[in-house]
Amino acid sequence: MIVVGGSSSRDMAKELAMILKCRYVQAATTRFPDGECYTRVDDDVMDDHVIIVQNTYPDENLVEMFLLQDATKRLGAKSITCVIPYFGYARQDRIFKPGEPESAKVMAQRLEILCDRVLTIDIHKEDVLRWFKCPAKDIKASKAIGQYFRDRGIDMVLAPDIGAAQRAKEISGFIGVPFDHLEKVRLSGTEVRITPAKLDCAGKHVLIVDDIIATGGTIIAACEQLTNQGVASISVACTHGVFSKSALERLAGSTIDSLLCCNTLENEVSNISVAPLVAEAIREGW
């Protein structure tokens, strides 16, 4: 096998590219003045099986893994693998309204036509696998996250709401504590209360996880209140650290304690690696 490694995702290609004891490729990825992509896999051929590492997010990326796709088909390979870390344009999987696309499936559509198979992490709606003609699978980063906080002091988990509770359940499993979800209590027509709907978190060590961060607004908010209602230290933690719009920088000026994210998204944060689950899937052979 040979990893390629698109811009996106050069460190965890590399790690990936060491599990798995292969060989390790990376794209010569330049932007050309008017901003278009031009990459180039330096190698004279690649009669292997090739696994390409890259996001399709932002589209810039998209454009990238395209290009890369063909590259390594010109080049020979035996087949090709797509290693989304995370898959851009997953949250329209249908027509909401007439005139829009359906985003989900016009990607997939178009990233298999040179792909043999697709391998995504905590994609944000597992439905749209079902757009892939080649063998699809999404892998979940719970037990990354859990093994990283398994022996720090964790009390409890607890999901943002109730849609992100299985979640919370998955990774308290590995570190074998209590999970619940956050919910608001509305106390007034202005006031709202935002506590875990069963467990007492005074005194509590917790761990708050979500697939994906992006303004981290809702997070901020939340640990304020559970700050307010005596919690021992906040933990966050999440699978795709998107942080738009200086997210990170107002994360890091509210009351969290520790803010961590898996290395889907490479970044400060990103130390948690879904790496080895993504070689474990690999030789699977899923």
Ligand code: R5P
The other form holds:
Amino acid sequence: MIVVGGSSSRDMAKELAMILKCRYVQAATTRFPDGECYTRVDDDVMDDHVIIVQNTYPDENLVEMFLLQDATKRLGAKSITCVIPYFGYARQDRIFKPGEPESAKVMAQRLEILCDRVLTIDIHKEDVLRWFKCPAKDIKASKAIGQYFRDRGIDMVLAPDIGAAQRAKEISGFIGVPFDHLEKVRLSGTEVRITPAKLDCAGKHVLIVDDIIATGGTIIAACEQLTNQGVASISVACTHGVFSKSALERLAGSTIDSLLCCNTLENEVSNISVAPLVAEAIREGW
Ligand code: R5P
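The form predicted in complex with this ligand, contrasted with the form predicted on its own above:
The next block holds the full complex; its first chain is the one shown before.
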């Protein structure tokens, strides 16, 4: 097996190769003056099973993935497994208004042209994987997050909305504490209203968990509510730290005591690695 690290996911790819004890090749990716992607897999021959680790978000990373699939195929890859830590367009999984494309389906259909297996991590809607004709599996990051927070003084785990309740349940199971979910009403793309938790949070060290933090609106509204309820401290953890625009600054200015995310999107707070979970899935052959 050979692991090829695309430019979005070099650290995770390196770690994955180390755990699997296989060769690591880093794609040399640069940009042409006009912004187009140039990439090269600097290896003479790849007559082995190849694992490409690369996000398909934002769009330039998607293009790099297409190019890496072609490059590794040309070098003789026996099979190509695409590990897509953050699958772009998964939130556009259906048609909301006539005339729209079915974006997630479009991405899946294009990606599988040169791909034998797909692994995603906490894809926003697992349903999207049905568009792949090749085997496709989603890995849950709950284990990595739960193990990280075990023995770190967390008293309860909260989901900011019902959609994240299952995640809160799983993570709380690893930590061995109760869980609950808040009720969220989305007012606009950046604004949400959150109702108080049913559990008594006063004086408690709470961990809020979500799949994605984008604008930070959801987490900030949840923190305001919990601060009003008199919590002792607020830790926040998510799988994908998208952190659009000034989200990190806004979160830093809130009542959050600590903020962490997984390394599906590599950034300054992506300290929880999901590489061991990816390695486990690959070893099991799913
Ligand atoms: C919603 O369904 C997701 O689970 C997240 O809660 C949401 O995407 C977070 O977005 P934002 O940070 O912009 O509130």
